[in-house]
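First comes one chain, alone, set out as structure tokens in the form predicted on its own.
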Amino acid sequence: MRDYDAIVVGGGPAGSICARTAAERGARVLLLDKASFPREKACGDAVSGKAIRVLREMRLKEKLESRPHAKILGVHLSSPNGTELKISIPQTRADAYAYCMRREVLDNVLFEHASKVCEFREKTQVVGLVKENEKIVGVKVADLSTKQTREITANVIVGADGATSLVAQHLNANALPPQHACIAVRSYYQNVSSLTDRIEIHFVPEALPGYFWIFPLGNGQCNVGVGMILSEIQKRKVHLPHVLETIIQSSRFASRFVSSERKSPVMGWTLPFGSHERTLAFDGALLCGDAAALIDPFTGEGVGNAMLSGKMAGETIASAIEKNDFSVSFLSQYEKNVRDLLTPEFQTSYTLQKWSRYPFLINLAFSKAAKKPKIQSILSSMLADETPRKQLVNPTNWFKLLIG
């Protein structure tokens, strides 16, 4: 008999949601993380409509709102030539808004929620996988406090350990080409002027293909950062912290930072895009969240997809326990469900990302969108996660809408 039904590696949004979902359905779950919560996590800190949908289902929304955050009622966009577009989340319900919240806060709430129904161990690093006849049956872990190692077995191992996932590496999951990944850097600032209840995304020449952002966190604080496609960074030998500083000091933004104070070092991280499919199901193992490369190629949003994939992985584990089938043929249903839900979005976003390499196309799109209420309405519904995704997956339709 295995020690556990499932071992979930990584206590971020994907791992914690997976562990909670599986444990609530009767699974014996061990949740592992190399850090100790609460812990800092480099991210843009936006919590989108997808994530909020999962938070509502897990009855966590009120708890999150008791923690430091900013309510977000829309997005403020600008093009390379400075054309602005302000899109509001449709007010279809009393709580029709998104959040900006430090990942240190968000992840801690999710980890606490999961740890109430499953066993957990912090400061525990996975250093290898245990196999029997090529099937994954456990993990080899190192206690980071004592340096002792041991093996722990389970019917299913879930890799939810982020963009540089050790589980994915040990599973020999396919690597991502640099055109399907992004590098981002961010820092926290106090007293940046003209903050509102909107997140800001600015397509500035210095960051293409990518963008500069300012995300309010409440109490005069904000997350300021920039992201760019990895292949372009390598090709042009870009130093992103320098790009971030150049944008902040540019004539377009300098006045807003005159009285500001940087409150944290610049931190960087990798965003693996879902535009290049990674294998997600193996004999006795699953990948979810960033470890599964499920970040949107255009927006860079990953928390919502991480939560959704974690929930789907937890449900699949519960079904596998019921059927006593932990084979790749059974667990592959999880991968199919994830692909059916997210692949059309990823394909569209990847096309939009490629278009965003050309400033004149972005300028044209913004100019047209600013004059077309229909486009603004579609974008507004997307922010609220209300528009059926199958209506949004054809880039040609977007192009016709913009130039028509």
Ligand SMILES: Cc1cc2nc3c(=O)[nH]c(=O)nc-3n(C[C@H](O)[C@H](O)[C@H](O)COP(=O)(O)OP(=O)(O)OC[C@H]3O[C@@H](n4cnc5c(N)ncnc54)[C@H](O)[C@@H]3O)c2cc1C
Given for the second form:
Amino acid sequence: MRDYDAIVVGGGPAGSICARTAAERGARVLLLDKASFPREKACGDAVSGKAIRVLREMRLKEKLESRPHAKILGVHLSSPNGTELKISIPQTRADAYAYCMRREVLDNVLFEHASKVCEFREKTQVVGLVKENEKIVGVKVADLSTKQTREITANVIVGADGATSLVAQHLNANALPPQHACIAVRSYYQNVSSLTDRIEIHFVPEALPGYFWIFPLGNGQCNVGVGMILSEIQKRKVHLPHVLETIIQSSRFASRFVSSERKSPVMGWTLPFGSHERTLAFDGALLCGDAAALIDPFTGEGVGNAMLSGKMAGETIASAIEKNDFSVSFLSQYEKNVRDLLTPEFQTSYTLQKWSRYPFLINLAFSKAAKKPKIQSILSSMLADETPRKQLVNPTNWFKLLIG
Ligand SMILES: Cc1cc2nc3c(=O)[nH]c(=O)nc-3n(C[C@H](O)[C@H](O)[C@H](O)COP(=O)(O)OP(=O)(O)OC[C@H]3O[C@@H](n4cnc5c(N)ncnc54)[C@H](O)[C@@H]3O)c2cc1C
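Given the form predicted on its own, state the structure of the form predicted in complex with the ligand.
To see the whole picture, the full complex is given below, headed by that same chain.
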């Protein structure tokens, strides 16, 4: 008999929600993380409507709202030539809003929630996988306090260990070409002027294809960052922290930063996009969250998909235990469910991302959208996660809307 039904590697949003979901359904789960919680994570800290839907289902919304956060009621966008669009989340429900919340806070709540129902070990790094006849049967771990290593076995290993996933590498999951990944950096600031209850996304020329953001966190604090497609960074030999500083000092933003104070070093990380599919199910193993490359290739949103995939992986593990079947053919239902849900969104977003390489197209789209209430209304319902997905999946519809 194996030591556990499932070992979940990584206690971020994907891993914590996977561990909680599987354990609540009776699985014997071990959740491992090399860090000790609360821990920092480089992120824009925007928690979208999609993520909030999962948090509501997990009855965590009230608990999270008792922690420091900003309520977000819309988005303020600007194009390379400075045309501005302010889109509001339609106020159809009392809780029609998104959040900005430091990941140090959000992830700690999720990890604590999981650790109430499963075994967990922090400061424990997975350094390899244990195989029996090509089937994954466990992990090799290093205790980072004692430096001792040991093997622990389970029927299913879940790789939820983020963008540079060791589990994905050891499973030979396909690597992402640089046009399907992004690098982003962020820093925390105090007293940037004119912060509102909207997140700000600015398609400035220095960041294309990518964007500069200012996300309010409440109490005069905000998360300021920039992200750009990896292939362009490599081609142009761009140094992102330098790009961030150049944008902040530019005539468009400098006056807002005059009285500001930078409160943290610039921190960056990779964003693996869902526009290039990675295998997600193996004999005795699953990948979820960033380890599964599920970040939206246009918006850079990954927390919601990490939560959704973690939940689906947890549910699949519970069914696998019921059937006593941990084969790739059984676990593949997880991969199918994830693809059915997310592939159409990724396809649309990848097309929008490709269009965003051309500043004149973004300028045109903004000038049309500024004049067309119908486009603003679609963008608005997208923010609320309410637009039927079918309306969004065809980029031609967007094109018709813009030129019509
Ligand atoms: C700069 C930046 C800005 C972003 N902004 C946003 C945003 O505003 N909104 C949004 O929705 N998304 C954003 N994203 C994407 C988002 O951060 C990720 O999609 C999200 O964190 C994925 O969650 P996860 O649980 O899959 O992985 P992670 O949050 O990365 O968690 C992985 C966990 O695994 C642990 N781990 C790693 N390796 C091992 C190992 N070998 N053994 C044990 N443990 C291990 C790590 O310590 C970590 O706790 C941003 C990303 C970046 C880099």
